[in-house]
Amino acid sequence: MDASRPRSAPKRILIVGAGLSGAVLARELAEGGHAVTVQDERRHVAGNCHTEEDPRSGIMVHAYGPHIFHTADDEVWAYVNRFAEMMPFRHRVKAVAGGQVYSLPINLHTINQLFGRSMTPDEARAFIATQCRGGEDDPQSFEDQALRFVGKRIYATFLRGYTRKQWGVEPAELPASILRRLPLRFDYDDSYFDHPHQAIPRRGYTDMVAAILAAERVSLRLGAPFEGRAEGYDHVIYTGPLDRYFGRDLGPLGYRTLDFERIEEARGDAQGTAVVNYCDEEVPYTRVTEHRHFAPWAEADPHRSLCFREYSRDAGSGDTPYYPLRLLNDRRRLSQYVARAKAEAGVTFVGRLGTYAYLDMDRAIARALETARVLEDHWAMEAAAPAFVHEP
């Protein structure tokens, strides 16, 4: 917390959720002099970023699927380096389609391999332009965006089947914004992200989040579900599912969840890379992750490996929500929940679940830092803190 900012009278704050958003807010507000209780229904901190060491192999496992920290935000990068030793990590992904192995994201190697050519960057750029569907209006769906962005052949090979498995709906029903996050490169760069800072904490994300929470005036309650009661607190910060806060009385918001099939290998390297996507729709899983590759610096058993097959499906009420669907009905229902959240006195909704938005880790941290500043400014002016800081 910036010591030069005006201070408000100390408050008692309850934060629901011990993931990145909740931890950063807890740290910032506690350093501002407030008494903060962080409550989470899970028995560990770090939310879906939770990491744990496999006792048999010593491999660091990303329990809810792999997380790679990447950012261009220097403030956020400096922040995480306060609490963890960040080890440089360049994420590279391979894809299996039609029995062939390709490089992702789609780059010049992918294009030349798929079309059996040896094009230069300019030749490939001109060639892909001939493959793409034209149109003057902005594409609204994932499918329309893909056909205009990469053309029918690339879409059919890498995107259509994988997308149907990942999201459980036709690509024509998904918003175009999902595809806009994926790069298309006309060189041989196969690094999945292009941010200047890319890393994984040496000791894992759970250790990093625990360090963020290790502050005076922060108390932690794990294995404690939030029942909607917050007596004795001046303000509540809620990072859980937005619809769940209101008892889903307007209907549930749509999420996809993941099931993991564990595969132990009595060899040191099972697939040669951290992630292999399986694009063909007849393969029921979306990808296989090999977790020893996410921490090559770890002192793990060199003769053992640990992989997970990932299966995507619609989330039920008792499932861990991963990806907001944001289909047409979800967006209508979301607007109703947002209106209610704005009217909820003494509560601020933040985070991926609290705003029903897909947020990378760096954006979650940036928004949490901003939210802490907004709350402090309102309290310093003795004004009511906003119920909903960030639009989803």
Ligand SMILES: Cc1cc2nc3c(=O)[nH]c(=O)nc-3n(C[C@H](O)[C@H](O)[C@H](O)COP(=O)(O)OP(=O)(O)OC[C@H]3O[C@@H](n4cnc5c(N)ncnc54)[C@H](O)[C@@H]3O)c2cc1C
The other form holds:
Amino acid sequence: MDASRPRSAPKRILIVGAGLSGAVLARELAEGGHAVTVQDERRHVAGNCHTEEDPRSGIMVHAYGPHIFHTADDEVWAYVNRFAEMMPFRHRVKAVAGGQVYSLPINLHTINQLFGRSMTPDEARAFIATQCRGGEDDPQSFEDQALRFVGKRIYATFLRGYTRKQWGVEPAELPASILRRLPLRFDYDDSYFDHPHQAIPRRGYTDMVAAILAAERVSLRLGAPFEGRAEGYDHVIYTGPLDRYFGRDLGPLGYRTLDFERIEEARGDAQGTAVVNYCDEEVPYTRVTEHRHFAPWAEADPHRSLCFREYSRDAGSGDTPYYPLRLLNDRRRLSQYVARAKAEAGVTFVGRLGTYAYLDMDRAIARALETARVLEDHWAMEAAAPAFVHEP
Ligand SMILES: Cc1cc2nc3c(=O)[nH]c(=O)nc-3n(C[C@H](O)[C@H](O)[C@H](O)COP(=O)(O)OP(=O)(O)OC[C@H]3O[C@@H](n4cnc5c(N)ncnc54)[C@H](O)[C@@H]3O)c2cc1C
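For comparison with the form predicted alone, please write out the form predicted together with this ligand.
Everything in the complex follows now, all chains and molecules, and the chain you saw is the first one.
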């Protein structure tokens, strides 16, 4: 927190959730002089980016799926470097389709391999244009968008089956916006992200989040579900699921959850890379992750490895919510929950679950920093804090 900013009278604040959003807010508000209690129903901090060392192999496991930190935001990059030694990490992903291994994101290598050609960038661009469906109007669905920009063969090989497995719905029902995250590349760049800063904390994310939370005036309660009571606090910051806060009485917001099948390997390297996607629909899992490759600097047992097969399905009420679905019904319900949340005095909803948004870690941190500033400004003016700083 910027010491030159006006400070309000100290408040007693309850933060529900010890993930990145809750931890960053706790740190910022405690440094601003407030007394902060952070409560999480899990027995560990760091939320979904939690990492833990496997006692047998010494491999750092990303317990809720693999997490790679990547950002173009220099403030956020400086922030994480205050709390962890960030080790440079280039994420490279392979895809298996029809018994072949391809390079992702779809790049010149992938295109040449799939079509059995050796095209230059310009040739490939012109060739892909011949494969694509034309049209002037805005594509309405993921499928429309794919057929328009990557063509039938690439769509059928890499996107259709994978998308159906990942989202459990027909690609024609998904919004076109999803495909904006999957650009075609007409060079051989196979780096999965293009942000200037890409890294993984040397000692894992949980260590980093614990360091963020290790501040004066922050107290931590783990294994403690929030049941809606917050007596003794001036303000609540809620980073849990928005619909759960209201007892899901308007119906649940749709999420996909993941099941992980753990495979212990009696060899040092089972698949040669961290992530392999399985695009064919007949293969029931979406990808296999081998976690030792996320920390090549770690002193893990060189003769053992750990892989996880990922299966995606609709989340029930007892499941961990991973990816917000945001189908038409969800968006309708979301606006009703948002209206209710805005009328909830003394509570601010933040984070990927609190705002029902897919947020990468850097966006979660940036939003938490911004929310802390906005809350301080409101309190300094003795005004009520807003329910949402970033509208979902
Ligand atoms: C499979 C997967 C892979 C991802 N990979 C990446 C990646 O590679 N790079 C990247 O930048 N981002 C990635 N992300 C996104 C990243 O996980 C989020 O940005 C980050 O977790 C957001 O933190 P958060 O604090 O908002 O939410 P969370 O981490 O979900 O934390 C919320 C916390 O609130 C607690 N909680 C909820 N309700 C209650 C309650 N009622 N009572 C008490 N506690 C409660 C939960 O237990 C949880 O600990 C990935 C996400 C998923 C799902």
